[in-house]
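Next comes just one chain, in structure tokens: the form predicted alone.
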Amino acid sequence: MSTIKSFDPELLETRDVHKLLSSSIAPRPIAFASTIDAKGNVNLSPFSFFNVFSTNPPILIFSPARRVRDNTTKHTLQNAEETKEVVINIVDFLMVDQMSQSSNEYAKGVNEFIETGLTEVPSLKVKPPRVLESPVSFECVVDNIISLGEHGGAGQLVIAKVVHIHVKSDLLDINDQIDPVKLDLVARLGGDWYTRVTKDSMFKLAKPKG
């Protein structure tokens, strides 16, 4: 039987807390967020502190945390604060390398669509473009931004209300339900690790009756 080692987060460096959290709370879906600033400059960046939290209203939340090394905020957060709009694009296996490349620390005003070779497509209800290569994209308006702290590593929750949904038609069955095998999602683990959702990695489990 293995032993248990316990950690007090108050006694650890922020980076070590991050490693424990991100390695064990996984796999995490990836919000590939496209935004624009007040001047119309486009930004595209991935975030794995992300999930869906409500269906009525449809709410997605992702967290562009303050950088640990210098406590600065990310361009995505700044843009969401300025323009109150974001498109959250879902990442499949075919675009994982470009998604990773977009996480480089580009200067403000640099368009990551151009840097990664991904394709901008105009959205219908918001100003930020969506990613053509993404299997599913959610156009959103930012309802609220909640700061969880002012120190490096503190999450900044972007609460985004979905106002339009785009799904590649070949992923849908006759009932307009998404086929998880065709979706070919990737998800984030800790460190440099990712996982791919394939048919072999999935299983069904019926809900309990009663």
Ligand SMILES: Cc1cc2nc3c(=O)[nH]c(=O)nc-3n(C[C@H](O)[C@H](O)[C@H](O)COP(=O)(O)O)c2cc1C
Second form
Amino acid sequence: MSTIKSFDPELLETRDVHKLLSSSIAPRPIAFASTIDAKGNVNLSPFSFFNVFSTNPPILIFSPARRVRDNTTKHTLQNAEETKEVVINIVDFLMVDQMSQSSNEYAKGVNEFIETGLTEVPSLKVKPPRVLESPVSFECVVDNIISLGEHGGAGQLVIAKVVHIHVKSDLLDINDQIDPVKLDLVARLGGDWYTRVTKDSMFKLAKPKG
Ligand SMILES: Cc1cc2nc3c(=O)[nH]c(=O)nc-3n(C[C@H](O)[C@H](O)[C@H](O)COP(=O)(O)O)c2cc1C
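Mind pulling up the form predicted in complex with the named molecule next to the form predicted alone we just looked at?
After this comes the whole thing, all chains and molecules, with the earlier chain placed first.
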């Protein structure tokens, strides 16, 4: 029988808490967030502390945390605070290298679309552009930002309301439902690990009767 090792997060280094959390709370979807600052500079960065939390209204939440290293904030958070808009693009397997490259710590004002070679497409209802290569993109307005703390590692929840949705038409069936095999999603695990959603890695489970 396997034994259990227990940890009190208060007694661990923040980095070690991060490793235990991010390896176990997985796979996590990736929000590839496009934002602009007050001067109109475009930014594009990935965030896997991300999910959907409401359908009506449609709400997505992601968390650009304060850096553990020096407690600075991410440009994405600064832009979301300044201009209150974000486009959350979904990441498929074809885009993983560019998505990873965009997570480099570029200087403020550097446009990661240009650095990665991804293509900007103007949005319909918000100012940040969407990613042409993404299978699905959500134009959002920022409803609220909730700070979970002031120290390095503290999540900053960007609560984003979806105002427009773009889906590549070849992913949709005749009822406008997304085919999960064609979507070819990727998700983040702990450390440098990712996973790819393929036909072999999926299974169906019918809802329980009654
Ligand atoms: C797949 C992936 C997921 C990431 N998820 C997060 C996250 O949830 N929160 C976070 O603060 N940083 C996350 N990062 C790191 C940021 O992308 C990175 O700090 C980036 O430089 C932030 O850019 P910005 O300062 O232009 O916003 C992630 C990186 C990758 C590659």
